[in-house]
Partner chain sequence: MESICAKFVSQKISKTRWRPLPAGSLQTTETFATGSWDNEDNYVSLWSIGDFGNLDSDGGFEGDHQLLCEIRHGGDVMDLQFFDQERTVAASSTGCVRVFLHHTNHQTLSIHQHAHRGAPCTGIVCDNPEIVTVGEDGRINLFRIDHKEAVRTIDNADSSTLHAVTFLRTPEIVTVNSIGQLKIWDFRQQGNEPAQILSMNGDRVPLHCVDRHPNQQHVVATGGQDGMLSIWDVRQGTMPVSLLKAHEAEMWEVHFHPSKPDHLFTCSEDGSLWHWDASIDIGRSSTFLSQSISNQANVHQSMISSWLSTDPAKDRIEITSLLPTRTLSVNSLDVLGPCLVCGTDAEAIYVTRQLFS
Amino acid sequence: MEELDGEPVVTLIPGVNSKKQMCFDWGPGEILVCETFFNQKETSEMVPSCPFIHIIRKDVDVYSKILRKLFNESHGIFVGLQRIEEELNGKSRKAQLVRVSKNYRSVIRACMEEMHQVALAGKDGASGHQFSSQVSILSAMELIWNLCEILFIEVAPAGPLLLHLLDWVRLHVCEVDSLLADVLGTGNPSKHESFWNLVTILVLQGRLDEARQMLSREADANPASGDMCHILGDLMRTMPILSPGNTQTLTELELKWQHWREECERHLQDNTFAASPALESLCKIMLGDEATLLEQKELLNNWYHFLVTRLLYSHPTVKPIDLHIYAQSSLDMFLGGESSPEPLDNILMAAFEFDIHQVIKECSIALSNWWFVAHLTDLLDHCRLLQSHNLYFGSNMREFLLLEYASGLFAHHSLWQLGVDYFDHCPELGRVSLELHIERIPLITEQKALKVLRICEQRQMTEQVRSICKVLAMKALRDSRLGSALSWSIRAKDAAFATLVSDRFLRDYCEHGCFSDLDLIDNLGPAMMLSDRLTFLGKYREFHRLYGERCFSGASALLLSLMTSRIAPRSFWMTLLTDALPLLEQKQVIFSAEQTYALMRCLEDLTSRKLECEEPDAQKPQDDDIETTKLEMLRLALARNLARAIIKEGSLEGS
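Show the structure of the chain whose sequence appears above, on its own, in the form predicted on its own.
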């Protein structure tokens, strides 16, 4: 049975009356909300209404300039990981996956540092607080990712595991470095008010070499405590730790550590440090005394620092399988029942329990966008840790989270291009999702449209290509850019729209006496076969070219074929017949008798149909006069040409 997450958080929309009936519509990345008058009684008190339509976005992080760098940089890492998947094998696989994980963390850290600088430089208090909050979120993201890297990707065994956890704590509890610089910056560090706090923190973090150096300064400045400082320094120096290049076994380490611990206890029982409470406290910490450790809550800052310090001085060879036991007890001891665990605590605890799915679930609930869970899940999937987990609605967890993240990117005017690659690497539903999202991209500029078109053509998304071309063709037609409109309609293979644009070309020709975009029409090629009207446009332009080249015989044959084949629109017949006039009046006979008869039949067919369809007051008198004059001129020219053709053909037969 599916586990329920509890009630969702209520989102309040400023200016909206919650007592009224609301109308909403879902979009791919946002919701439109407005008030309605539904079910409003006439007697009810009139309440001021909100005249606005509100847009509620589910992922506002894509609009942050700094976070956009995070999205852009991580996109390259993601794509690179998918490409090297086939090359990942054997021992190199783990090393490469760890390197990829570190690359992701470096991107998070770089973004966090930039956000921190912006927060410090911010003049506006509200924006500064917002940036600081974002820094905290990024810091938590890196903290979680680093722990997952240690436990799930590095899969560190007992011994090295503790070294990794120490590095993890040192990296994320970094106030000690600024404190160290502050103390050493004074003339007499041992007299600094924070000196013992600094030494204590160094011991808590296992930085014993630096702690010894500080104790030597105390010994030089205070000879009375010199012997005690040297003894404690020797204990720090001799503490057995499994270093990366060390070949000793865990059994050997445990024996050495036990002897060392007994020596520490002996000094404590002998009251070696009784004269110095600070040194005695340090010795108790090194013995892993829990009461003493809990006294340092302020210096430890958090329970997971307490956990690692406790493991260092009590269970240095802890096994990964036992981590969750110590983690839970450390959390309980540190909180002491005074407060409840935060979402971050729950996520870290799930990681220590090696419950990957719970980590992903808690992160999905706690974080404000899908970036973290999508990329972490993808990386863990490449580690083959999620192979068995399919969601109940058909997709696996990796693909579901990548789809959600990519959908959020498509809500942004430029980041949508990154989303395409995420959809590409979702084998089950990625293609369908990309088709649905790419149709919703607003094609504001032709440059953007060409980008979208190129993406669709590369993926053989035929329907989307046609849809985009139609949209661009319609925009061009509205702007009276007929050449562009025709070009897009041809690319879309839309016969109906090509016919519409061709009609506009012909109408413009009738109005202005010339064609625009001659280069396009002259080079239509096979594309003119898309529709009859487009074919006519191309052939009619060819007639004009032949006529201009004084190839009258070819021009006349083409003109006649356009009319007799009925490919020309009937509304254009009078224009074609008028174009025939100069050929009919040439000195040499261009049209044969048979061709002239064909032209005469077309003219009579045109006039008879006009008489049938004509209404009494359909045309103005002056239009009638112009039409009558054209008809008379055509009939006269046809009669003359017929007579000349008959005489010429008769003479040829007689000879």
Second form
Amino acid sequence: MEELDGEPVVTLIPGVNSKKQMCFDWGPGEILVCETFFNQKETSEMVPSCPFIHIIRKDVDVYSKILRKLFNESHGIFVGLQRIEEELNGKSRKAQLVRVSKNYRSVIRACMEEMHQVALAGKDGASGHQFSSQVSILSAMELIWNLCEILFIEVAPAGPLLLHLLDWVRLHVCEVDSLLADVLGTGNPSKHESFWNLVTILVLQGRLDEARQMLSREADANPASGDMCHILGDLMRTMPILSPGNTQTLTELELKWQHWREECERHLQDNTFAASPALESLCKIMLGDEATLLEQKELLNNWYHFLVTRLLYSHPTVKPIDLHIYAQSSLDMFLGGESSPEPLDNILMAAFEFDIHQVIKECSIALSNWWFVAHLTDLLDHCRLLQSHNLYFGSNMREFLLLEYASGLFAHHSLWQLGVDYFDHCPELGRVSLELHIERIPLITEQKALKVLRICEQRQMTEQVRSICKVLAMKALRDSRLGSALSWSIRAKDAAFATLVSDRFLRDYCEHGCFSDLDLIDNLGPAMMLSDRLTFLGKYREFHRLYGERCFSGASALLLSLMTSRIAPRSFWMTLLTDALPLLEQKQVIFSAEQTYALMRCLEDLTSRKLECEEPDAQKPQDDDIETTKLEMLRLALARNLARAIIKEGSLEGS
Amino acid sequence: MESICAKFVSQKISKTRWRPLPAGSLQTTETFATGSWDNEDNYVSLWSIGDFGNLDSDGGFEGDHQLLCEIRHGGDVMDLQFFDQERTVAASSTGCVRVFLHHTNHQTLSIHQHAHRGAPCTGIVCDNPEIVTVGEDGRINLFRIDHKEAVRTIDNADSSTLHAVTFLRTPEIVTVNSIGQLKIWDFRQQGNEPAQILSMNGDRVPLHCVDRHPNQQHVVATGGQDGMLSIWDVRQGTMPVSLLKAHEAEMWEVHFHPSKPDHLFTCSEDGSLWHWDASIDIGRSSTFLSQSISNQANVHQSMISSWLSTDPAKDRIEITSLLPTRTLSVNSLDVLGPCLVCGTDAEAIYVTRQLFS
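Show the same protein again, this time as the form predicted together with the partner chain rather than the form predicted on its own.
Every component of the complex follows; first up is the chain already shown.
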């Protein structure tokens, strides 16, 4: 066993007395818990304990109505991702993977926005609070995912790396946009109380063009500081940055950047901005002065923003490998020993350290659902980043997480269909898990059953197909819908059950003298061969049809062959012989002499056996009377037919 | 087909239906109804694709359908039909048939009437004032909208499950069942026997859906468990006129376009939605005519169905897939004018308003 990473969290179940003995049982996605009477010493005090069985669900987020959209939409992306397999290589593969990652993120974002709308609209505090906490979880997920995308999937090299990180920060610290609109909305922006905050944030985020425009407004409104604003604006304009279409090398960039930096420093030493503390502080920020940056803690919001700003103005060509050094020191500086890092900080830090497994582990612990880790791990696995890591229980991490997620889906009343595709893409344990789960889906309608059957048939899960068909056949039988029961047992190729249903049909026939469900029995086709009894049922019905169509010779041959081939159950022979009576009594001779002998043999066979087994109790005199009359009638008819047949055959041969 | 619009709705959609337009209306339809299945709580919902005020000019809300109102529905919604402009009839897996009244002025739904049976009700068809229902128990019920109890019941109409029903001519209905049979029933006849049985030969493949050609009442299309599309001529023969290889799994619904019957739409468990276009190709119409009207000399050209031709139809029918990506099962679809709506097990509703552009 691997070591535990910390004490597991204790979950108290409301309504269950935790001081008493409890018992539990594992389900596929849930646990059953109830109180027991075990080990109660004071038996006199048999207080009625909690009479309920509790179902404890693991993955609560599955039950959120809005998150369902996330699950459904990401399912499509997941299935699509499994299809871009090996044939793609190099650049196009990477581009595909990045696009998939962006799709996942946009689904998270859409979900987050809807959740946000609901949280705003929610009038009652409790649920509103719940929704806004969901929003912050979703936003953290997107933040982590985005960083992983930059570091692990995009694998941006020095230079572009920083541009990506800047986009990352801009996307997640987005209060500035509403502030910008707010300030620009007033007639005189530079007099707005948040004007300098806004300019500072723009500079912190590296949005220097916008900052410059703001400064030029200040210059217009305040001619006294106009010159200073222009100088700082020029510094902003001339700051060398790597632009995506540019072909300059990193060394060139670094050289230019050094020159620019020296110019900034010169202005600072010359006290160019001494008259305006705000402008001076902006200049210091642009020099990457850590103390000045830390003064803006409130505007920076968090340490990773601090990190990115710091990199922008002091190490613009940072290499991926050095990131973690700056990240760690930024975190330490930003927190300043006042507070300890939160789970999110640890996750981001692990990402900066390129420790994928740590990221996934921390996320699994911190987040309340498996959706995030399962999908992220799967994506990273497609980037071929996780191949070496095997868990101590057989499957690898990707598979383990996917299994957990899919089991959660299967525990849900209606999301189980999504789970199927996830199991399909778990090569090792997916199939067994699917087999276990699929049998436990309650089947209310045939339509649902057909969907489940289709899933099983596509995967050649014959055992499950049989069991589902049997369930449905049993249900139909219980509702006395014999036709349906027979159809299902034929589909399941379940011979024993088909025999059972056929017997019911025959019994009904004996009771009512007519067949039900003719549309089915007349159209059995090759399915008739499933069981002997079913064959008999079909053939016996065929005999009735032939008889009805007055096709007597065919009918008689069929009837006889049913007995001589031993397809007919012996208990049914008497009925068959009785059926032969009208044929024997027809005007023309139908049974040949040979056939009549065969019929007689069958009759003798039957009566001799009856004598053997009915010796112990002969208590039904009335029944016996009817039986004996029947026998006598049969014998008479057979004898007369034999006589006629011999005459006819003899005379035919003679002529 | 660039403008198909998807919306995830957090419930598996079993049925989608456009609200019919008032007779003679020149507008396009704006409202559709959906039913859900396999949720803990199922709903019948009404949606609008109308442009809300002037929002569509920015392109922001165009095409996105908005929920008008919803009402809880006991059991899965197995089938859903508009009875008229205001009333919707829903079949339930509990065996109930419910009529929902839509109060347009305050956008609410209310239950109007229901009748109970035992087994799940699988299909309904409405023709004012009549409602015909079929069920897993193989029974056919005839209701009238103002009566609570069934006016006529055919017990044991089928030994297997009846999957769908539609009107052929007014007193005649056609049903399809799970052993590949198509049965025609005439309510003028007493007794429990169908007027006619047509069946697939061979493997008794279950049939899941049926639709009648809007102009030619003898032409019927069905979809089967193997995803095959069958076209039947109920006037002649007991076997389908043509069998067309279509989907890879159960075909859940088939619909002729109500005003352009040369177009047909099918959807399937395999997650695909297809548009079949059999508009007659002028160049080949002569050969086609000679074959199909040989025994009915005085039929006008426009009356001949392009679906009944017996020559290998593949080169005449153009098939387009309408959904951008494969999803889970597409359970239902409906077409009206230039609009199409479909619902899936992936909990999405797709709508397009430019079918023929």
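Positions refer to the first chain, counted from 1. Definition used throughout: the rigid core is the maximal C-alpha set that superposes within 1.5 Å between two forms. Model, not experiment: these values are computed from the prediction.
Once the cores line up, the CA of Asp532 ends up 2 angstroms or more apart between these two forms.
Superposed on the core, the two forms barely differ at Pro223: its CA moves less than 2 Å between these two forms.
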